[in-house]
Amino acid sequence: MGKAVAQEVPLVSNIAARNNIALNGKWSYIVDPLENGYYDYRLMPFKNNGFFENKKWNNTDLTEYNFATSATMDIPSDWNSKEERLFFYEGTVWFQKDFNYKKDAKTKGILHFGAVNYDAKVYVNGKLAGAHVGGYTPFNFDVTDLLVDGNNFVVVKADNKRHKDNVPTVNMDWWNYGGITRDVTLAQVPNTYIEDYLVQLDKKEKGKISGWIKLNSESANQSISVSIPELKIKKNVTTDAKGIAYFEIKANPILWTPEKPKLYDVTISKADENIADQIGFRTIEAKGKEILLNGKKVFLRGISIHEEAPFRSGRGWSQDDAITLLNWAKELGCNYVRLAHYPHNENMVREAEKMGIMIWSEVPVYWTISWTNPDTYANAERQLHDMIYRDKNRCGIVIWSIANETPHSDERDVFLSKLAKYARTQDNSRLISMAMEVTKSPNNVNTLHDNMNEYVDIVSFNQYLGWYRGTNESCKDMQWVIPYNKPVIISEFGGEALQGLHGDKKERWNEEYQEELYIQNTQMFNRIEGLAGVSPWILVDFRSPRRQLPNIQDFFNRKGLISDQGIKKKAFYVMKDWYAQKEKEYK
């Protein structure tokens, strides 16, 4: 492998606001199931002669690859939905793109990826820029020393093979879409640049906005300004010896709500740099069994969503994808979405915030994680860190979720409690939750017991009465006991129906059965004390290799209220009516 002369650096916040060269578009690709481009025939990594060198093929040298004549793929995307022969493929695919760059001694080049699933190795001009593990979080490298004036090339080795000790692990219920699945940009920033910042309502004192700005180096006495024109704010601050400037500003902004999702134009600048953002201000807290938004009791009328592109399937990533999905959620009557089971792309988060939709954001600590493996914990913690880091200025996010449907054990409790404590060190302004489970009901009494209750602010659980246990009719007899003085969210419920299939409401898989399931479950929810929110599973049918029933599932999980082709099922309207009732109750 080429010697690394670049390094992964802390994430550049708000990458879209930088001076960027867009590297989206056509990339050449080579499918490499045996990883011939990375290992020699003794399974030793190449020091040279690997595909990362992007050698120019000719008929006198023995070179058995050629990006120049290989097929191309639109990036961002996933290979599974782009090419039929790769539908089930899990392994390595190499991607390559040429680009022009003009070097400037006063600037750095930061190569940023919104996400690559799952194990990424990145090379610039044949040299290793760095590596990243995790399929749903951003990363970037300082590639200044690898770039040259004029033509350059980048090569990415993307490997989405599943492994037991990964996060998520080998067992999951969504499609393992491989590839460069989010935006790729090359940011040209000053040598000393604004790396990160936080702007939010002060937690301790009303009528105050506070925060900080951090430079990429420990550069003292640098002058930086924070401007919010609509609030007539322009605050000049100076960095300390660590390159950080703190500020407090008296202000009474209009608070962000689902009914009025007010965002303010915020500019952070220094002499050679100007970063624009839109930031909202609100408070969120749990008090007893209530969730309070800006001090007012709120019911979270939600829906769970996978990052699946509407209509075409495949990984969703664009602003248009986000707007389509979120408009469906709004039509359902939602003021909240559960973005499952991993951090979604930044377009999704920002568009939800603009529309006045609160967000639950989650890391893929899912099902049977390797609880005792230190590397697995480090991976989970890193993904949690990067999720919070990227979106800490997004007021729409009100809940950080640390897990979904994890089997009880002492080892699991140690792992998750540590993760919850870590989340609070990164952000103490939002609520912590996780999707627990209720799977048994002796004598029709459902009792939630989970040792993680003391580490979360909201007690959330998944239950599937009418589908994985019981019948739709059994909802009428069920009682619920949640022995914790905390708000309750039913983070999942539902059942499958093939859109357009009709029949008796007691026969599975048709729309009438799913409709009846929603009728009975929502009536049951009205009897649950402390219920503060619901996010049914799920908005849209999505691809899953677990779902194989011919002519019904065909590798789709059919629990969507909307089909993969955007057609609403009958249960959609049951939920819409129930949410309209809830909206009236909480006015």
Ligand code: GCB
Contents of the next structure:
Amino acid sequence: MGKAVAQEVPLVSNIAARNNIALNGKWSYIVDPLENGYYDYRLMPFKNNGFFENKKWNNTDLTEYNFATSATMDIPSDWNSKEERLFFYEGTVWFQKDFNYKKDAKTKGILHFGAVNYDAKVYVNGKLAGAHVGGYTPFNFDVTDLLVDGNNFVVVKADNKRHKDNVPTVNMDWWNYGGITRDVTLAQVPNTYIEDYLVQLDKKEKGKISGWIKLNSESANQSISVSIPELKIKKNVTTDAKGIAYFEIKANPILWTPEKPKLYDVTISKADENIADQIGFRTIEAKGKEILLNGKKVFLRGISIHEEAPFRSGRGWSQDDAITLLNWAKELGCNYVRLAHYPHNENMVREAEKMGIMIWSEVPVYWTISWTNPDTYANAERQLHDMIYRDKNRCGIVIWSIANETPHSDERDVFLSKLAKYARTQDNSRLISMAMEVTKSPNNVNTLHDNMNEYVDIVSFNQYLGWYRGTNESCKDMQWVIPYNKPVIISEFGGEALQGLHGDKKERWNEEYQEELYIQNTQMFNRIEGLAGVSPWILVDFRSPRRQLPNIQDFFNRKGLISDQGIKKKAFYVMKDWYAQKEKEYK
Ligand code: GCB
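Can you give me the structure for the form predicted together with the ligand, which would complement the form predicted alone we have just seen?
In what comes next, the whole complex appears, and the chain from above leads the way.
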């Protein structure tokens, strides 16, 4: 065996702050439904001759593909919304891009993908750099040995076929957008580089900021400094034998709140590296039935959001996409968003934090996952790990959600309890939750029962009174019993309306029906003991292949408070008023 020439390495934290060659932009692509570029005619994977080789075409050799004359696509993007022929496509697409690189013995090249949905194989200059599964988390490979001085190329095989044992599984209520859906960068970092760091308020002691900095290698006695100029902090630390430096600093920062989302410029440097971040400080706890932000009781005035771009109904990824969505949430009166049902791109998280919006971030353990398959568990745990790893310095995130609407069974309980415990090993400074369900309600009494109650800090559940169950009227008589001494969040409620369709409030699909649903539900919420927040389903109409009704749904889930074209429906204003009232109550 020769030495491995490239490998997956732990995620480089805060990738945007590194010395980057941006690989966004035009990539050539080849749609490959039969995976001809990967398998030969006996269905054996090619050792060479695959599309990853990016052969230069000529008319003397037989080569049946040519990236150089293929169409191009802007990356990041999803192919479904970019090309009409690919609207429903689920399968393999190959992407290729040329780039320039200046080799330097003192640096490494780390090729980083914000996300590729779902199964990615990455090749540099014709050689495999590595593979990754999971559509919503970042990954990176050390490709130093594959890079050459001058012209290089990268090829990605992206495959979004659904499989039962994947996370998510085959069945879901959103579009399975395929492609390289987030930023691609090649970070040129020093051979010994700052891989990761944590800077946060000390969990035990007031008036202290603590954390650590970790190098990519076990290199001792390296000096690193942490500075927060506004707090007059400049702390020098030295790495231990593991290449980690721990620190504690006396400090009394202004705490981050939705009203005043104070972030501090933080710089982490060593002789040959400088990483700039913006970090906020706050505490979050659950005490009895209350959620406390910096020790003060808060009500989470939320909204659920899919990572779908406003106006163009494709996968959202940019800072502009994030700002548009979050401004709508702000207009609604939100201090909180539920980012469903998978980790969103970093722009969403960072912009929300800047605007003073608290965040629920979730992994796609959705509906009927293969509970007994150990690979499925490992996959879910890896996604949870990477979600927490990427965003641990984001004070805006207050809740990690490990699942959504999963059917009760012993196997599911084993899976989810293990996942919840794992989440705590990765982060003990935030709250854990999951979206549960109330499945039965004899005599108008909804009692939440879920064995997972003891593993979560917040008891959350989705309920669809007026849409999937009961009528809008039935909200008036409904009683709610949540028999756990924990804060309660209604993580979803809602109903569909086609924006612009008007009629009787008793007739489905028109705006008046949805408006009435919001009126009746919010009135009912005022009677739920321990209610600490809600996140209606959903901010904007979003694409879903489950939603087939012609002239109304047309492959959109219409539960948005805002249409896919950005027009507010009547229910938006019901929610806005209710939130204005809540804001006053909690002043
Ligand atoms: C739910 C799911 C969400 C769906 C929604 C609906 O409970 O969590 O993903 O989109 O209901 O519209 O049915």
